[in-house]
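One chain is shown next in structure tokens, namely the form predicted on its own.
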Amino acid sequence: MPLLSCITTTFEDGALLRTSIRSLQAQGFDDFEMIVVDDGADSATRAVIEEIHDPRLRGIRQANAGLSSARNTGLAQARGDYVCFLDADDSRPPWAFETIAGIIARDDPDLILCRGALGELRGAPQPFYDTPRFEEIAAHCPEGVLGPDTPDAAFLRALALMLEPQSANKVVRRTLVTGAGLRFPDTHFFEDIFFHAGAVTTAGRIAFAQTPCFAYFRRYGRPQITAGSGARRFDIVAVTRMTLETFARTPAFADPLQRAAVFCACMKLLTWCGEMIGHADRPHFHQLTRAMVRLVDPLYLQFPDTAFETLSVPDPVRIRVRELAHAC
């Protein structure tokens, strides 16, 4: 079996899925194997698939059930020892597979979390959003595992938990998948919260590469999935329950430090979609999400003042957890 699967999936995304193969094809380490999950794909981006003769390989179909879906059916079908994503529009550098496995030998994690790189329409790669927060990660973790007795591991694992929840930036242990029953929510979107969130919970050996190990690519002229101002943003306020009430069933729930860091970080997302929604709907958005925060445990919204600080959450993050502490 190969160390590694790595898990793309595809619906009209046509040549830009040629570059996305291609980068994995040209990494320097061979052990792993390419799923690419035809999610009722148009017939542009099939023969791309089927132009693409590589023994590693494996496409698989099914009828169009949405992104979350088609990655279950690739986590359902990776045979690796460790799982990891790359959406059909993104791209890995050469030297990605071959980091992760000198991490994977040297360190034997759970999880890897990876920084990124970001592509704008010009120019060249910028640091990917959560640059800063690696930074911090390694000031406070110089060794790069975090492990149940590395010191201060509830606000390293905090400060994990507050990392851009982003598919490309996780390699898990296949074990801990299937063991977890870590899946990415059926039917909705924004669903990388939900999966980030049980990933860094379950883990008990985290380990930070803080060399880029994806290129994330913001295109202008494509319009991404969660990029709209429509309906789609209120999916969510149904991601956001779903993660707080799983890691309300956690043991990580009963630390106020880990407990914030999971709340700021799906209010965050909350905060950002209720900005792009059109402006009709922003008053049922903003309904909708304080009657949800009513129903998960009101604990979330008790944590010490200085939390705030600790995480380093934005300023409107700040302030829209303030105005649902107020409101509920």
Second form
Amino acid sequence: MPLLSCITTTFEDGALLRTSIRSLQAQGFDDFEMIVVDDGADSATRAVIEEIHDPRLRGIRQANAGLSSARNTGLAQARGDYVCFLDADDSRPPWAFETIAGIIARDDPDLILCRGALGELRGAPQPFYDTPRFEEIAAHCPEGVLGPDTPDAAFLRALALMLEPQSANKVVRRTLVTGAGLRFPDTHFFEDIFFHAGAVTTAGRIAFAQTPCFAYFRRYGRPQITAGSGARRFDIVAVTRMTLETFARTPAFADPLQRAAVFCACMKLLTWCGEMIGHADRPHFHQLTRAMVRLVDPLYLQFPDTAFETLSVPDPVRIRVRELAHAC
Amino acid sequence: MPVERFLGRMRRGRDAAEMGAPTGPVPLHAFGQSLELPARVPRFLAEDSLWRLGTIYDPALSVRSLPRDGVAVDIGAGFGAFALPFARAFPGWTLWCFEPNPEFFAALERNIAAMGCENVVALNLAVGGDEAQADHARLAAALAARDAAALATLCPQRAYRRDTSKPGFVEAERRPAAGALGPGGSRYPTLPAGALATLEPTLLKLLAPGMEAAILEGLDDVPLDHVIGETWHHVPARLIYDTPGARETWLPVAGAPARALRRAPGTDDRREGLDIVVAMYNARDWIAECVESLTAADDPAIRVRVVDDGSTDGGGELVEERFAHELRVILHRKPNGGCASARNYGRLMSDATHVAFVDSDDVADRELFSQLLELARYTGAEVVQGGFDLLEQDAGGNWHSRPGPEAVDASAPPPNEPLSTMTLMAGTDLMTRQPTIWRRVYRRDFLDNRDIWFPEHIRAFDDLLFQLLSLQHAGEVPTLEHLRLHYRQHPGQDIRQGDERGFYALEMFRLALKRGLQEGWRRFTPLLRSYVNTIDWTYDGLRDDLKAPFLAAAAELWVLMEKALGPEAFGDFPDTVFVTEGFGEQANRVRRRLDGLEGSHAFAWLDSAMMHADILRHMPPRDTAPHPTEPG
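Since we've got the form predicted on its own here, give me the form predicted together with its partner chain too.
Shown next: the complete complex, the earlier chain at its head.
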């Protein structure tokens, strides 16, 4: 069994799919398998898959069931000790797997959270959005591993919860995935926060890779699923709800800071989606958000004001949270 | 054929004398031509011919692009109501007319002369099936020479009967060997259809009651591109589909408004036929009997695609060995992904115009799928279906069929009219019943167009969403109840175990609700009715510790539906329609929480983790977490 399974799902990516595959083939570390889930892909994309002759590639074909379900299919097929994800049009720098393998050998973590790089629309390469948080984590956790005995463990977990939920930034021990039932919420987009919160909450040992191990690209080349303005954005409301409901069943829920972290991490996504959604759907989106907050545990709205400062919650999110607390 | 017009024609209720009275000159409009045929013919014949011209022939040719020239054969030409406008509209074509009745033939000749159509050849002959004693070589020569006298002597005589209430209607005696003539019967020289091959026709207009199948048998090696007409008896669809030429066909069945043998030119390169997808997971004990039942009818249009979904019991090997020489059985192997994924995979691999999904432990009546494909070809229906019953094991270990809960007493049709017992069932009525997706045949283009798939993330109830969506859009479903799929009941069957999988039902209904809102369904009553049935049924079979969370989640989804659809949709559905106790109380709890929030379609997007079996299964039980606080 390989050390790593890297799951890529593809739908209508066409030639863009080569971006991820090539970056994996260029890795300086070999002990991995690439699982490509053809999620009802179009013929151009299928042609790209068929041109790849690499014994490490395992193709799985399914009818289009959506990104989350396709990732779950990949999880069910993975054989590596650890699993990770890479979207079809994203990439990993050549040192990524070697870095990850080094951390696994040294720290034996359940979860690795990695820094990343961002390819911006105008072509500028940058550190990924959550780099300042990684710096803050590094300052509080110089050894790079968060375990049960780490000082400030709850605070560090709260920071980890507030990292970008992005699927490519995680490497998860496969037995944790199966044991804790970690998965993506089927049929939903904006799925990452659910998996992210689940992984951070259930992992006993979390290691932080302070070296960029993935690159995320914003592109004009084709409409990105998460960039649209349509009703698909309603999904974030249900995903938030499921994330909060699931978290409410864990012991960490008793900690006001971690509770605030999960809630604010979700609210950040909701605030962003609320600004992007088309005007026709916007009142419905806000209505739905209010309904969602009423249906989850009311404790979520009760945390000390200092949590905003402690967790460096951005201003628009603070405003939104206060509005919701008032309206519900 | 529009029903009203058909009935109008049959119910005109005039007496025979009136219908037999001659008309004046017959004006007609078809194929872009307006003309008046001078010969006087009985009123019935004139009206009947004009009806057929306006209802069958003119529309059928209007939707095609006939080439500028060709050869057409008009069997049952009557006084030329089809032939003359056709000959005018298509001067590059040669049209061979056959009419056995001497009186009408005389009218035909007169009309041809009056219209001055030189591209029409008329012969006073019937056309029938091939006769062993006929001299084909001489027949072909006489036909090529247009030698009517020689043809009249060379053609075998055959018995026909007349219908006294419909003057002009002549039908072949079905058992010519008996030889006796009925009252008013006649013998006509009858050209064996095979002899027409020498004319190299590309269009056949067929009006030969009782002779349709025999004529098409006789033409089974002639590359026809077009077949139009009306048929009084069942014509096996293979005579259109498994024969040369494009055979674009429109052949309504007289007296059966819902049926017409049809074939349209394909817009894609799909194989015209049926693929039966059998999703198999560890069903080694059953698969052979299943596949054998599906291939028993020996229908070349049907293939069986067994999808081995990662079986570990050697079922794949068994299929491979046992059906190694059966080219119509195709084995596909894939990593395990669940029944829905295997069904979808089989569909993705399929290249056929029609698809069916059968479970690997079920058994079909020998003719079930063969006749369902026939029915599909006679109705063009998106979905056609057979009957079903339950296959149960007795104490002695033997399997027996038992009528299911919706059993219909259905008798078999006569063998030569296999579709005559067809009934039409409203898809929206079928929707509210338990899923029986495996007794149906689906048009592939319909499923693709409506984007109807089995949801792969669902490991039970996956056929519920498929059933809801396919029947919502299917319209009327032609049904042959007497042919059955035997659905095997195992004591330990999936859904009956009462575990978390019951919660998949909620996810299915939310997905259906979302689709309904996005697709603008006119009515949600069948969906709601189906929800009520499913919830009561599922709750009943659930493990005790799951009953409370299921009830809470089901009631919540009900309230979300209310918020999304508005109260009008719920006129017939007060909370009390649920048999399940405590449902209304749970629903009111959610209503109180959402009090004051206006309704919106967006509520269909607000599912809870409790509606997802796969999340629920791994959720820590509530009592390890701080107790949630109810609002005051």
